[in-house]
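In structure tokens, one chain follows: the form predicted on its own.
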Amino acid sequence: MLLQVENVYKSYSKSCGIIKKEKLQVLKGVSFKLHRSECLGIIGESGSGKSTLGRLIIGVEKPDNGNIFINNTNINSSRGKSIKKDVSVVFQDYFSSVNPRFKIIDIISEPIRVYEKLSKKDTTLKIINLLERVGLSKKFLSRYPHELSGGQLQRVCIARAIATKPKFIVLDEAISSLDVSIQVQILDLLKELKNDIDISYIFITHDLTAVTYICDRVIFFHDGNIVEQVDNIEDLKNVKNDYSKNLLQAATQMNVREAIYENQRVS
């Protein structure tokens, strides 16, 4: 077992007037597991709490109650700091997740400098290797983020995410800002990396089509709760929960609309 999330709760203070505040419960007793070498999809609409869950898993926020374990170590314990490099993240907004004043070599080298003691030459060689692994050449080393397309910059973010050889990556709406054709390219890259370096993913999204393309299992998330879990992606069509059925139906209708549009565009 790679990741265990046990009965996790999370709330935020919500202002209700000048002085009074109340708690907004975002996560309500969430529990699930991530196995090695798998991609687990977490799907839900905006505001369902899935991105909050992602922030807890990577350790940037702490749960109010419950525990999160990576390799049987509680990430919020005193020993948890030593396993932070075992998890990386790729966000939806690739432009805001990098420093626009940094060159690509500096962006990718950030986690390497934190966790490894390499010479400048060895660091550069490692970064070139990482760029090539995500389908980019060394000519990108000296470029700035604004000189790259969205797909290219997301590849840089993926290169940075795998730089520390993490056990798994949290992908938080990582393809939703990209054009459909570029989305497929990034998904293919993620599948290739999963096989080549034996990495696991938590794929947080609202896009059920992408889930069926890359994920082994899927969790349906609604109003801070897991409402249904499908342990074999082949059984996705047999969901029982009404919320899951509605998402599945909406995804099917969207696929039909996209197919009609594509046929009209080609003709």
Given for the second form:
Amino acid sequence: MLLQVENVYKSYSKSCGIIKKEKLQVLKGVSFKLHRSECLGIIGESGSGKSTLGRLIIGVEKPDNGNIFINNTNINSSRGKSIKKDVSVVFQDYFSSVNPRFKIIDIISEPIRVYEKLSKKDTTLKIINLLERVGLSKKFLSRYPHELSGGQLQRVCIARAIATKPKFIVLDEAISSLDVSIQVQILDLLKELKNDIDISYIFITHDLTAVTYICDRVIFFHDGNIVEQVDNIEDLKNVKNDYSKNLLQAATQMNVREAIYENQRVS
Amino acid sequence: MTRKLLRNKVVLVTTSIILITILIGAFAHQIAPNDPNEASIINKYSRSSDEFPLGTDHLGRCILSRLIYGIRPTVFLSLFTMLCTIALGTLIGVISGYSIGIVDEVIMRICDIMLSFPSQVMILAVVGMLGVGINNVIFASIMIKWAWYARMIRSMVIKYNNKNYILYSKTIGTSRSFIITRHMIPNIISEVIVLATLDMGWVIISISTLSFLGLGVQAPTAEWGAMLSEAKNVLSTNPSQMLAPGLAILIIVSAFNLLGDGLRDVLDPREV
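Here we have the form predicted on its own; I need the corresponding form predicted together with its partner chain.
Every component of the complex follows; first up is the chain already shown.
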């Protein structure tokens, strides 16, 4: 089992006034599993807690209750440090994902520096290799983030994410702020990487189309709970839960409308 | 960045004024025409001449030389004060920003206390308690200023701690020292430098004021505030004595203030 999330609770305290504090329960007992080399989609509306779940999985925040295991090691235990190598993350906002003062070469060398003691030359070679993997040439090495387009920068983020050879990557709305043609390119890149280097994804999104494009399994997330789990992407039409049905219907309607607009525009 | 700094005329002019001042201060020995402390009563209040380009004061000392030697306590001690303030503020701010909870709460309440005193009164109180002398003035200035920086840096640490690139670094287990030295500090410094430059003017005025009141640099050391203080005694008979030190303070303080404004224009990320 690559990743196992067991009955995880998380709440944030919201202060009202000076002393009174209100608890805001974000995750209410979430459990699921992720197997090797599969892509798990987590879909839900804004504020449903799916991004919080992502932050718990990458270990930057601790759950109030429950455990998260990666390769059967609890990530919040003292031995949890060693499995940090197996996790990586790509965020939605690519501009804040990279330090604006770093060149691309510095950005990608950060994870390499942490896990491998390579000479400067080897590091550069490895970075060029990684950049080529994600479809960028080595002329980007000495550029700054603001000199790249959104799609290129997100590719850099993906290159950085695979630099440590992680077992799985959390993609937190990783394609949501890109335009559609770039989205498809990035999804294709992710698919290709998955086949090549045997990697798993947790694909957190609100975009059903992207989920059907890349994911093997889907979890519907609503109000801090998993409301439905679809183990076969082909069965996506047969969801039973009301919330998932609504979500699915909304997406289908939007696609139909889009098609109509498209027809009108062309004719 | 450098090119942008050079293109900004205000920054260029003020930086050169400050750099030239600092250089003159550093090589005061070679540049000053006379010994700043050599009194000759015969020559007192003399007009500008080849020997004394700006004339002499009430003890017949060369005003220009005193002005040049005065750069050392005025500008250098202010720089020193500022550096100590920033160092202390950064240290406490970083500790506070990282340790959310009781430690943070305690440090912030201490900051609130420090910030609630009017600064000049506080300095006078500290100097009054510890005694007269430039060391105590510097100590007092640091003591009341650090809280401003600690508070600002704390909020920046919290802000940057939630930036995605630092979240990424934490995810893959980058060492904390790398995160602080490579991600945090460069970002924080560029924001702090603006405030620090603006505050330099304040510190110069503060040290000069206290020297003027006789609490800071002691005679016969040349210091602009102290020179003003000596000149004020003869304000009615020889008003021109005030001009040189007064203008010197005016120019250097305005230079620092304008540099701060200019830097803010250049470094403001919203303009990038």
